[in-house]
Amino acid sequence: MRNTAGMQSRWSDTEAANCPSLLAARVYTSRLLGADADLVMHGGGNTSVKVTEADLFGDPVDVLYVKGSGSDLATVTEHGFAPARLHHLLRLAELDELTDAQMAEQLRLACTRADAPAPSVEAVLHAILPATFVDHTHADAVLSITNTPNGRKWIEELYGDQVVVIDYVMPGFALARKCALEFPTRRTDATVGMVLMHHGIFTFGESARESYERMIDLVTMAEDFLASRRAWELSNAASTDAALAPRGVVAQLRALLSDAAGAPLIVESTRTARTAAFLARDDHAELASRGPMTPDHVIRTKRVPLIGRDVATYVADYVRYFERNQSRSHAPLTMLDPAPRVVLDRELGLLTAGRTARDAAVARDIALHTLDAIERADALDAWAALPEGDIFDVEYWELEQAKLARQGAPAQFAGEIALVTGAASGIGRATAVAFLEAGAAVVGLDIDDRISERDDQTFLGIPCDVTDHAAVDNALDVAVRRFGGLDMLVLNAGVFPPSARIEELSVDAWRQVMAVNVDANLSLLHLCADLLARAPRHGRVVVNASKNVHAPGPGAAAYSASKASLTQLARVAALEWAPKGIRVNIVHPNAVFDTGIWDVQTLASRAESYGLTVDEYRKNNLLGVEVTSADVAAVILTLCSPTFAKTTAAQVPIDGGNERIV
C-alpha cells in the first residue's frame, strides 16, 4: 500500500518564473532537493549545470557549475557553485589514472574564478553526463533497495533501461573513470538516470525542471516498489512512555564517550516510536552493526554504532578495525578518535555524539534515516552494507582528511555545555551569548517566557522559575536529553528590590529576596552536583554575587545580606567539591546598569542615597568607567577557561575599582 506521505514534487511555476538564468534555476531546484531529507541530508548530494560564458577576452567558454565542497543543497546560493572549465574536466576523464591529490588540484585549476569554492569531488562525473542539468541524491528508498544482496537485480527489474546501473566504486576519479567507460556504451534513448550501488541515484535533463522531476519520479517508483512488497510502511512502538533514564546515567556515558574521543562531546538523546520499535527487535544489534547506509556517512557516524554502553569494548574493536585496514592506504595513517558517534540502547534510546551540538544533530538525522532504510531493506530482502574495507577507504580518504585539517582547531568550549540562569537579559544574556560565541552549547533558564523564543541547535531556552525546585529538576532533564550533561553552571539569576531601610523592610520582602538570591541557588547546586562531577574537563561554577558583599549600601539590607549568604554558600561548595575537581569561583560586579534589575526609578533612588547624579553614579569607581554586562560575561568565561584551571574560591571584583573595598 502506498504511503501518501512519500515523495512529492515541490516545483512551483510561480517560484521558477523568478529564475533569470540557468544558474538561478539550478539553485532553485537544488534547494527543492535539499528540502527533502529523504533525498539528501547535511551537505549530501550534488547538482550541476552546464552553461556557456564569455571569458575575459570575450571568447565563449563551456563551464560546469557544480556544487562546491562544503555547500548544503538546502541553503546553497549561486556563490556556492564552483565554475569549472568543462573541456578540462572532460580531458581528465580520459586519463587512465589520477590520484586524489592530483584530482583536487586539477579541479581547483579548472575553476574560472579564484574565489570559487572547491568543486565537488564528483565534478568530473557530472561533466561526462550528456545533459545540461544533473542531479545526484542519496535517496533513502533507492538505498533501501541497493543495499541488499539482490540489490542490482531489484534495481534492474524496477527501472529497466531508464537507468544505467554502476557497481560500487569509491567516489572521486575512480568512479568518474568507470562511469566514463560504461555509461556511453549502456545508455539508451530511454535513459534518464544512473544508479550507483550503495551510493545514490543520478538524473539529468535539458531543463532544471526535467532533471528535478525525473529524480522525483524515479524515487517515487522506488517507494512504490517497496510498498508493493510490503517493505515501505514501518512499524511504530505501541508506547514510548518508558521512564527516562536518570540524568547521571546519560552524563556518565557522555563522560566515557568524551574520554574515548579525547575531547568533550555533546550527546543528544532521541526517543521516538520508531526508535523504540527498532530497538524492540530481537535482531536490532546485529542489523545495526552491518554498516552505514552510504560510505559517506562514516565521517559523521563511524562505521557501526555502539550497542549498549560498553565504550571500552567499542574502542578496542575500533582499534582492531583500524589495524586490519590501514594497509589499504599507500600513505601512513593516523587513527581518528575511536569514540562511537551513535549509541543504541534499549533503556536510553538513540544517542548521538559530536564535537558540537550541530555534529550530534547531524549524526541523529543520519541515524534515524539509516534505521528506516535498514528495516525496509530487511523487509524486502536483507540489509547488506558494503564491506568494512570500502567504508574504511572513505573514512580515511585523503580528501576527507584534508577537509578535516582545514577546519582548524575547535572553539575554546566546543563540546561543552553551560547552564546560565537569568539568561533572558542583562549579565545572563551577555554570558549566554559569550559562551555560544566560544563554541559551547548553552541552556538558558529564565522566568521570562521569551527565553524560549530562541531554540536552535546550540541554545536551549527554558522558561523556569528558579525558586521552583521541581521546575528546575525538570529543566535539567530536558537539558541533559538535548546535550548530554553539564560542564559549567553560572548562577546569575537574582532580584534587586526597591530601596528600603531596615525599619521599612517587611519580612515578606526579605524572604522573597532570599528565596531567589540564596535558596534557588542552593537548589541548583544540589541538583547539578552530580552532573558537574561527571564533566569531562571537570565542572565549573561561577556565582554572580555583588560588590555589596564587601561594601553594602544603605537601603539594600535584603540584597546585601542575600549576596553575602550566596558568597558564603559558594565558598563552602568550593571546599566540598574540590576533591571532585569542581571549581567554584565568584564575581562581584557593581553598577552594571544594562541589566533587568535596574530601572530609571531604582537608579535615581540609589544615586540620591549616595548624593550623586545618575551620570556620576554610573561611573562612580576609581577608573571612572561604566561596567557593562559584556564586561562581566568576559570575566565569567575566563574563570571557566583553562587559564583558571588551578583556581577555586576566588572572588573577583568587576567594579572599576571601589575605594570602600580597596
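Next, report the structure of the form predicted together with ligand NAD; the form predicted alone has already been given.
A single chain, with no partners or molecules, comes next.
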C-alpha cells in the first residue's frame, strides 16, 4: 500500500491510442510528465525518442528527437522537438573536450531540419542512453534525498542497481561525457534509470509507456522512502490570517528591489499554510540560505533568498559572491543585476520578483517546491545544497550569458503595473490591452463582472464599483499582493447619461453622474497616492475627461460639469504631486464610437439631429477622421512613457480637431 498520496501514473490507453507515431507517443508522455509540478516545472526536464527515418534521398537515418529549447513539457508539440542525427551526437560523446558553446553549435548542425529549435543541452546525454525513449525530470522527492550529506548512500540503498548514480557535474558537455564514460561500465540488466546527484533523474524504456511509468515508479519509491523515514508529511501552519502588512510596505520593498535591479520589477506575495509553517521555524533563515534545489533554478531565483527586507546588504553580499567567483570563468563576465528574486519575511510571507508577472510566478512556484524539498531533506537527514561555486558556474554559464546577450530590449513597460478603471469596455479595455502588449501588468477594475473572466498571469480583473471607497481600497490590496505596487493609474470609468436639459435634470440624476465621474476619482487618487509615490520610475496618472470640458453640449449639463470638475481635480493633483515626481495628465476624447457609451440608435439620432449621415457624423471633425478606442489608448500610453517625462497637467484633445476649441 502507498504511504504517500504523491505520484500517480496519468497514462490512459484511450489517449495513447490516438498517437500514430513514436514521436506522437513521445509528445503524449512528455505532456504527462509536464502535468506534474512535482516532476518538472516551467521549462524544466527534457525527453527524447530515437527513430529511423528516410532523408530527402530516401536513405535511412537514425534521428534523436529531443526536446528543443523554448518548449515546456506540459504543452510541447512535435515541432518542439529537435531532430538531431544520432550518429553525430554519439561521435561528440567520444570527444575528450568540447566547450559548451561548441557543443551548442554542433547540436544545431546535427539537426535534419533547418528550422528546428535548438536541441536541449542534454541531447548528447539522451543519445548515449541505450533505449528508444528517455525521460528526464527534476523530481522533488528524488532531490529531497540527493540534497543531503548522505544523499548518495540513501539513493544507492533505495534503488540498488536499478539506477546508475552519477556525482554532480555541471550540465553540458562535461556531464554528457562523464555519463558516456560511467554509464556503460556500471549499468546492469536491472538498470532502468540514472540519478544525477543534486540535478535529477533519468528513466528509459523501449516504449513511451515503459519509460514514463518507470519514472513514476522510481519517484514513487523516493516518496515512499521519505514517508518511511517520517520525512514526507509537511507541517502546515494552523492559520495564515495574520494581519496583512499595509500595502505601502510591500510597495516600498518593491521600490528597493527595483532599484537594486536597475529596472522595475513585479513582486508577487504568497502566504500559504506552508510558507507560514516554514517561516515559523527558528532555523528558517539559515536553512533557506544554503542554496537552490538544483543549479538550474539559480537563473530564476538567484542562489539564495533575501531573508527580511535589508536589500542593501543582500546586494553587497551578491557583489562579493560575484567577485569571489568570477575567476572561475575563462571569459570576462558581466555581473547580473544583484537584486534578489525570492524574499522570505516573517510578516510579509514569500515574495517573488521578476521583470514580468510570469517571471515572478515562476520564481514563486520554484520557491514553494524548494521549501518543501528543504523540509523533507531536513527531516530525513539535513538539507545540503551544492557549494556556491557550482551554482555560480550555472548562473554565469557561457550559454546563459549568450542567451542574455541575444535578448532584445525589454518591452516598454516591462515590470510596471497599470491600473485602469472601467477596463471591461471601450477606451478602458483598449487601454488595458495596449498596456499588456507593451509589457505592463494590468489591474482592471469595472462594475461589470465580466472583467474577471479575462483574468490571467499579467491581467488581474477585479469586479468593483469605483464609487464604493471600501471596495476600491480592498481591490488595491489584492492588486498589490499580486503585482507589488502601482506605477500608472488611468482614471477612465465614467458614465454618459441620457440627454436631459437643465429644466428636466433632477438633482439625483446629477449626483449619480458626479458620483462616478468625479467622487470615485477622488477616492482613487486618495487611495493610490502612496503607491504612486513609491513607483520605481515615478508615478503617472492619466485622466480621461472629455471634449465637453471645453466645448460642452446642450442636454449634457451633468456630464460636462462632471468632466470639468474632474479636470480641475486632476490639475490640482498635478500641482500637489509634482514634488513627488508624479505626473498627472488629461485626455479629452470626442466621439469615440466603438465604445459602450454609443449604440447604433444613439448614433443615428445624433447624426440626424445634425442633419448628417451616420458616416458623416463619425468623421465630423476638422481632420475628417474617425477616432477609435485604440487611438485614445495609444495617447494614454504615450503620456505614461518617457516621451512625456517632463510634462504634467497637459490636456490633450483626441477628437480629430474641433472648431469650437481651436
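Computed from a predicted structure; not experimentally measured. Positions refer to the first chain, counted from 1. Under this definition, the rigid core comprises the largest set of C-alpha atoms superposing within 1.5 Å between the forms.
- For L622, a C-alpha deviation below 2 angstroms is recorded between these two forms after rigid-core alignment.
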